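Let's start with one chain on its own, the form predicted alone, as structure tokens.
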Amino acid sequence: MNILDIIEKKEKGENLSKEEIEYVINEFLAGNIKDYQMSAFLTEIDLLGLSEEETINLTDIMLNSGEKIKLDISPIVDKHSTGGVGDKTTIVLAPLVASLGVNVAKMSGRGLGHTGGTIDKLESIEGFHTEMSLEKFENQVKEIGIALVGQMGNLVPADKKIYALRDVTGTVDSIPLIASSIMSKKLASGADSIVIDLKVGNGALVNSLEEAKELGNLMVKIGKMNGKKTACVLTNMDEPLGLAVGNALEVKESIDALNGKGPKDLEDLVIELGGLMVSFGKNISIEEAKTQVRETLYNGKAYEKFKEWVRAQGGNIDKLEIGPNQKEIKSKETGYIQKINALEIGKLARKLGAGRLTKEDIINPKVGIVLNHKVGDYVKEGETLLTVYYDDKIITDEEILESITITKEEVSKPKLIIDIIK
């Protein structure tokens, strides 16, 4: 068995056996298969895809490539998002669900490209740290029902090494590679149940609804095959989620949401995802779970849990700095907002310093963009469309205005929840 024969077999469109996939992964981890050979293998997968059986086998092999977390706590529900512009749902959801007695033990990542990372956002809170030992991680979940860290230990090393290549070979959007990457990490994290927020649209990793449904069904099947309650919610990412795009700005908006004063789309998504998480964790109906989530979002208990969580991880919520300079961008016409290009807004926030192009880039947590309006809103000429919070880097009015389309004809509000796969 050798890598060249396996690549040639895949080039012919033939299915690979579990033993062949296992050989590739193990030999790559051992350093016997070189980066350029693995890159060729990943490119063939991107071009020709994998069968459902091949993807399930790849996930299992990656899952077993390293350690797995086994926490002596129950129930634990994990939530994963495929990433989008303004996506701060974890910051609201985690303390909300924990305040209802469902443990949240979560590993999150940093942002790369036009989407922000939850860890970057939380670290905009002065003193908040996301590195801790497995023992401290488990103890914190036992004590307060919630902990969030970056990837720790030797969990799914195959994914870590493969992802570094996917990023530079343009294979990040491969459906089987996304499914195996997400699910191997989720299954290694020790949760009893998994809820996935799969973003679809202009500002998301997956642009096509057809591909999103394929991916969602595949991930749910993998989760269930491994004995985990799993659901996937397909959500619209053609415009930013909520109003704030940035790091400290998104934490600030999350605090508003935890006090029942958040943007409607963010609250709606939190209630949908939170309902699933609490339903899984407490083994109750989704209707009853949603009722509990709504009540807790408005009675202050979720915000109290958030403050407890921040203190436990060393943060000081009173020290949340936003950009020293502000610039309002005003509409040049009267009409209805037809489009807010999520991808371009994300890129502009990155240009201000709110995101990174490479893993080595340093993020400025204080900068970003706060929208005043959403798609479907009516605006008048001269009315403020958004505010730019900046420091040492700036963007032009023209760049911002090019990302927003205004029309004279009335525009209906877009649907946020596209589908739910269970």
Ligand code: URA
Given for the second form:
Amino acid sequence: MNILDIIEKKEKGENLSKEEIEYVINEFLAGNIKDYQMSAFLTEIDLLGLSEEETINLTDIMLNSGEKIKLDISPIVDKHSTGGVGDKTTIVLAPLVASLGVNVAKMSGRGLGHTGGTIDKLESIEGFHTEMSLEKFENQVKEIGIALVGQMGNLVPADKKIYALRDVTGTVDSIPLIASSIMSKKLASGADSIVIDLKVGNGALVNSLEEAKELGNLMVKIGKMNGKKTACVLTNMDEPLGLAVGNALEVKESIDALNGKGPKDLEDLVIELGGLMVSFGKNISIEEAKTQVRETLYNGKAYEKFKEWVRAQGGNIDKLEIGPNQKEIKSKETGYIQKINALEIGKLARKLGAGRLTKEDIINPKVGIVLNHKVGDYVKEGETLLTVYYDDKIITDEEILESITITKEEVSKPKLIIDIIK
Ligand code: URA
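Now that you have shown the form predicted alone, what about the form predicted together with the named molecule?
Let's see the whole complex now, leading with the same chain.
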């Protein structure tokens, strides 16, 4: 077997056997297949796709490329988001479902590009740390039902190496490559059930509904084939989720949501995803699970669990700094908000220092943007559209106003939950 024959076989439109895919992944990991050869292989997959069977085999090979976590705890439910602007859902969901007796033992990432990472957001709480040994991780889940770490162990090394190459070769947006990357990591981290929030829209990895459905169906199939209860919720990411974009600002908004005072779209999403997680974890109906989720958002239990979690990971919730400067941006028109461009808002928040352009960039946790309105709202000229929280970097009013479109015609509110694949 050699990489050239395999690339040529794929080029002719033929399907690869499991052995051939295994050869490519293992030899790439061993350094015998060079980056330029792997780039050609990945580009071919990006252009020509993979069959369902090839994708399932690729996922399995990636999953088996490293360690797998097996905790002596049940039930454990994992949640994954494909990433969006203002997506602080995990910070609300994890303590919420843990407060209902469903364990969350989660690995999360840092942000790169225009979307933020959960780890960066949580680290805006002074003292909060996300590095711990597997033993401490397991003990914390046993004690309080929740632990969240960055990387741990040598899980799916194939994904680390392949993703780094995809990132610089324009092959991130391939459906089979996304499905195998996400699912190999979810399967390696040892949860019994997996709920995926698949964002669709201009601020998301996947822009078209058709592609999102294909990806969702594929991931659910892979999860179930591996014996996991799996669901994928397709959600709108044309406008930011909630109102806050920026690390400490998003934690503040999460605290509001944990006290039943969050923005409606964030709360709706938390109830939908939380309902699935609790239904999987406790083996109860979705409706019963959603009732429990709603109750715990309003009776203070979810927030109590959040405080317990923050304390367990060394954080001081009273030390959450924002700003230090703020500036209100006023509307120049009267009318209905037609569009709040999630991608642009994400990029503007990054320009303020809330995100990274390269892995080496240092985040300023205090800065960001807080919207006053969502798509469909009516605003008057001179009314505050949003507040910019800034420190040493600034953005112009024009840049911000360009990301928001206002029209005279009435605009209906976009649907947040587009589809649920189970
Ligand atoms: N998130 C992942 O973990 N992998 C991808 O390929 C895309 C998003």
